[in-house]
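In the block that follows, a single chain appears as structure tokens, in the form predicted on its own.
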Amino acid sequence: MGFKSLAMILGVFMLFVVMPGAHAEDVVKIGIVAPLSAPGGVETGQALVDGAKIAAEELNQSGGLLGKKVELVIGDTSGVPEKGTAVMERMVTHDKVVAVGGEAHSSVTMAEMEVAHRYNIPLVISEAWADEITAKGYPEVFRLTVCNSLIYSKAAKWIKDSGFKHVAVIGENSDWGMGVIKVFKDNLMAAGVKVTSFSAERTTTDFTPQLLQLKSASPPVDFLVDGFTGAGELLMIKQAYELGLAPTKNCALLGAGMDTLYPGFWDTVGEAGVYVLSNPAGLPGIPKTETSEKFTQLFKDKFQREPDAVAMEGYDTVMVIAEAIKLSGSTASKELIDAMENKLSWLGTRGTITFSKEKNPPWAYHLWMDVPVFIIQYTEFKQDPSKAAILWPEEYATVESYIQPPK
């Protein structure tokens, strides 16, 4: 190698080293953590990132933040807590993000929030539901989706009011999955409904033993809650259908994870998906706001499909961080945390977002308490969630009650 070639390579290397520092002065970096590879819920993570990117594009088209361009630093956590910790450490110490948003797995969030707490960096959770996340009381942590106790207490009430008598819950052995089991058991048993529950590792792919046991239960199981995420959620639905357990005339099936909302759901479960119930924390255009209409159109133009709850959460997450920066006129952590806690009231895709300061119950702290929650039911093969029947809440219901399969 000649001297001239070596000098050229060194010059390129120096350009690579110097440019990030110079570039960093002209941008506001926001971290987005999401499961973008297995064993995490990949479609959920991608939807979250898609929504976040639309928000960043919109902000930059309107001049950015504090006169600077918004740059998303996206980190793949793979649904693994240890990877979540590593990604957060890198974002804070190397990428110098001003705040972090995202995540879809509660166990990963629990690891990430320790990093946020240690560095005093705002963390806005998009799609992780374990009560413990906000119950821990960390001032840096905010959540603009539901928690287990908030959503499943409502789902449990609907199940009881709908007349189901024996509910089975199979939950993954994670912070979220065990929380699903607990909330359903606590709420339904107190109302006199029989509950049978199992837990299994997140990596489980064969649910035949549990499902066969439920199929022969006495009294018969008439409602099955699938408390898994990712591939496990879809495989349980497929296997329950193939065994003739649910969804059938005698037993309803609720997919509690968000993987029921994506095209991959139909690719995996096929006809078994018809009559499945889901509980999204948002539907496009409900409630109808200026923001929801704008976002829905932008999303449809870019991805040629309706946005789902997680995409809306991804968008709202970036916009809430942006609003805190605007309100405080700063990117300093202390000012952003104060703005989110005491000043923020932003009209998002699913309503006006504010964060509670209440600590009773503990999970209410820094939670958006008015997240819209729905129970929907698919009635056709390959139906988009936005076209599914809405069973609850009553003010948005498109059908009077649960639609029973014909066989």
Contents of the next structure:
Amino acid sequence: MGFKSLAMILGVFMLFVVMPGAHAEDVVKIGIVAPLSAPGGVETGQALVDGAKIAAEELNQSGGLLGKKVELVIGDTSGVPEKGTAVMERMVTHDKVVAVGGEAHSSVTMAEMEVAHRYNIPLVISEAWADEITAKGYPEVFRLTVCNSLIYSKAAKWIKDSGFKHVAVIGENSDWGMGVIKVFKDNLMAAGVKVTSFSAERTTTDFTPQLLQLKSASPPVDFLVDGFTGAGELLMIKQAYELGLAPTKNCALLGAGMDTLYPGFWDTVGEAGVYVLSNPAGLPGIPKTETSEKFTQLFKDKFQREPDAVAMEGYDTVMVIAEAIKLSGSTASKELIDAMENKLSWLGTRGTITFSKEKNPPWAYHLWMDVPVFIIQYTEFKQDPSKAAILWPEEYATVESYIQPPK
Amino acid sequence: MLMLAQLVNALVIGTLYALMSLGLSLIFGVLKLVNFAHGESLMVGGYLYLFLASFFLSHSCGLPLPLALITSMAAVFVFGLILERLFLRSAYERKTARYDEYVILVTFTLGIFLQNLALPLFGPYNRQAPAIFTGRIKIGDLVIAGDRISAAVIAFLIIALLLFFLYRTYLGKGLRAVAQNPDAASILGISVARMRGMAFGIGISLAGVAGALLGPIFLVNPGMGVPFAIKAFVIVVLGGMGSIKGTIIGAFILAMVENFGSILLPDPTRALAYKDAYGLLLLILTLLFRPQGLFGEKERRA
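Now show me the form predicted in complex with the partner chain; what you just gave was the form predicted on its own.
The complete assembly is shown below, putting the previous chain first.
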């Protein structure tokens, strides 16, 4: 290689290095990581980004942050941990984001938080539920959604109180899916409910062998937990219904992943979706807050559909980061982390968000402890989640107990 | 009864596996290349069927779904002919040095291109294609999903037609002749170049129709072909590269091993997690003890 070509390569390289620096002065960049292609939960990722975009628009309309415009840097992680690491690295080193928010897969989050920890960049998790994420105790990591232990210990109690006797859990072998299996096992077996569990590769498409096995189990399975995300979650519901296993008169079905909340759910599972249970971390307008009403209206105007839990989380994520920037008057990591940990108390779409400093149990650290969680049940074909029956918690319940399918 | 239900499921899946792997086997036999874009051809077929079916349904054509199936298969066949003409024929006719490496790169690139083209074009969402027959079939305690049984029956018919074509028609014999010995076939007046195009078209269209049949059962998305392509590779190696009989038997063996492996393993909580591992274990064992596959020919070295 001659001197000339070497100089040219160096020149081009310098161009790339210098350019973003010059640009970074007049905008505040916030990174959003989300699964936007398979094998990730694509509809979840899209909802998250949609919610985040509304927040950015709102911020810019009211003058931005610290007198600068807000720019979202959106990164597709495909639900693959290695991609999450790469996207985070690029956001921090090349795009120079001040904070990152988002993500809907625990395994990917576990990879991303290592990068956040290394560069000391605040990471606000929107929709990843594994306990380990906050239990690791990284000061940079905050979570404004539930964790497995927080929701499924309560859901397990509800299952036991509703009189179910034999619970089967089929979970994906990811940090989240394995966590679902563990929490159900720990809580239900202690209460004397029989639990059968299977784990499977996330790309599994045919659950028929296991479902057939469950169909002839004794005592009969009366509650099936579908611990998958993406295509797997939908296929399990479809196959369980086709085989006459669940949801039926004899067996309930809980779709634990968020793919039960999107229009695609009805297009893919069809009538199998009626009577399916779901557990969203938030429902539009419950509880009714000023922010939730404003957000619901903006979301409907822009996307022509009802917002869902994940869209609300996406909005809250960007707004919480913005609030921390306003509170500290700075974009320095240290100040932002301090603001979120000690000063933040912001009325979001699902209630007032504060982050706990409690380290016992470990997963409580930097978690929003009062995050609302619901168990809902679809009662009609093509029903919107916001119109479904609410079974739990009691204060918001619209029906007295689980609705048994007629057949 | 449980075992019977499992057996029926394994047979259904096996028939679909056989259909998609036969294309790969045929292409390997005649063109001597491994089609790394096989999974993506399956995906193209899945989407074509999805769109054609909804178009025909909304325009109330006579038998909309079978028509959509045949049209998508034919379209993928033409697509295969064009691809062969554009990317593979020149390499063969000009006797490109390193033909093997060239075709691997071409089909590999094609696969990545198609998948990344589908992503922005159709969106990453899971789509449900309409099944020719829905509902359930009940025989005593045995329940079979309608979409599966109809897909398996159609796949069986297509395989039967393919076998008739390969063994009983002039064109089919020509294809097999080129697979056995292209030089001898050429001396006897068979156009090797034409047969190669034909084999690629038919091979891809088999993947396409398999995608059209799998779409209603396992949902359509841009990455849908990837897991099936891996299974097709296992099947073709297991049965013997290029052997039609071996491919069909290999497909059923893999379906049985996957199905029964995931219920008979002593630790039931992990049995399903290893589902894909059973197939790969089978592949490793084949490569170790019978590298030419069950019905493959040993390479003759002069």
